[in-house]
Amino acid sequence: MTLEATLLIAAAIFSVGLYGAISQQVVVMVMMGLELMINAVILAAAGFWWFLAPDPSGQVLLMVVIAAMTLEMAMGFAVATLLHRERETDMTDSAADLAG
C-alpha cells in the first residue's frame, strides 16, 4: 500500500463521516459521523508517519490524539444521555437550549 492509497482511503472515510454528521438529526448518529472523521484524520496522520518519517514521536502523537478522541466521545455520550433523560428525545433540535 502506498501513501496515495492510504490518503485516498482516509479521504473516503472522512467524506462518509462528513455526510453522516451533516445529514443526521439523532445525536448518536452525528457523533458517529464525527468519530469517522477523526478516525480518517488519524489514518492520514499514521500514513504520513509511516511513509515519510517512521520515528517513535509520530506514534506518541497518534496516541495523544486517540486519547483526546476517547475523552471527547465520552463527554458527547454524557450530553446525549443527559438530553435523553431530561427531554425524552435524542434529536439535535432539542439540544439547542441546553446552555446554563
Given for the second form:
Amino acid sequence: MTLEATLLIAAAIFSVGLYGAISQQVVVMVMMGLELMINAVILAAAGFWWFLAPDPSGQVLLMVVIAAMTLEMAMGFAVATLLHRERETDMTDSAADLAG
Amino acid sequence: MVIDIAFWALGLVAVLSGAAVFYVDSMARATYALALSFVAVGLQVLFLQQNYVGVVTILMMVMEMAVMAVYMVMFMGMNPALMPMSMVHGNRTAVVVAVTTFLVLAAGILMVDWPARRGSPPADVTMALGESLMGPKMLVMAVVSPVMVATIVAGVVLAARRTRYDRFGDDLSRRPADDPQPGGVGR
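Could I see the form predicted together with its partner chain next, after the form predicted alone?
In what comes next, the whole complex appears, and the chain from above leads the way.
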C-alpha cells in the first residue's frame, strides 16, 4: 500500500470515467462517467492525505469533493428531467444546442 | 502483506466494475456496477484510516445508485434490467483520450519524487475532522451549506412541471391565474 499504487488505481478509475463521459449518449450515463472521475479524485485525495500530510485540512478537502459530487448529481437529475419534459429525450445529441 | 493484497484487490474491483458500467448491456446492471466501484473505493479509503469519509462515501453512493435506478425506470420507458442497449458516439476518440490520459497520469505518478510524510495522523481522525470543521475550517461549511440550498432551489425550479410564472405570467398579483394546464382539485 503505497502512494504510487493508490494514485495509479485512481488514475485508472479516472480514465474509465473520462471514457464514459465522452462516449456515452444518454445523459444519465454521462453522469455516471463524471461520478467515476470524482470517485477517483476522492481516492487520490485520500492517498495524498495519508501518505503526505495527514492533518485535518486534507479531510476537509475530501468533504468538499463529496459535496461537489452531490451537487453534480442533483443538478444533473434536474436538467435531465427538464430535458425529458421539454424534448421527450434523454440523449445528449438532442441537446447539442446547450453546449457552450 | 495481507493489507497490500486486499488494497490491490479492491483497486482491481473498483477499476473493473467502473469499466463494466460502460460495457454491460443494461442501465440497471450499469448502476449496480457503479455502486460496486464506489463501495470498493470507500473500503480503500477506510484502509487509508479515514473512517468517516469512507463510510460516508459508501452510504451516500449506495443511496444515490438507488435513486438513479428509480430515475431510469421513470424516464427510460422500459424495463432497464432486461433491455439491451448500446448508445455511444465517438467511441474510438473516447478510447484514445482515456488511454492517453491514463498513460500521462501514470508517467507523472511514477516519475515524480514524492516527498516524505509530514507529521503524523491524529489519534482520533474522525474527531479531529469534526473539531476542524466546527473550528478553524468553519468557513468551508459556511460556504458549502448555502451552495447546497441554492442547488435545492435550482433543482426544484428546473424539475417542477409548472411554476407561479406559468400561472400568472410576469404579474404575480393577477387574478385569476391563466393556467395553461388546469390544476388543483376537480380538474
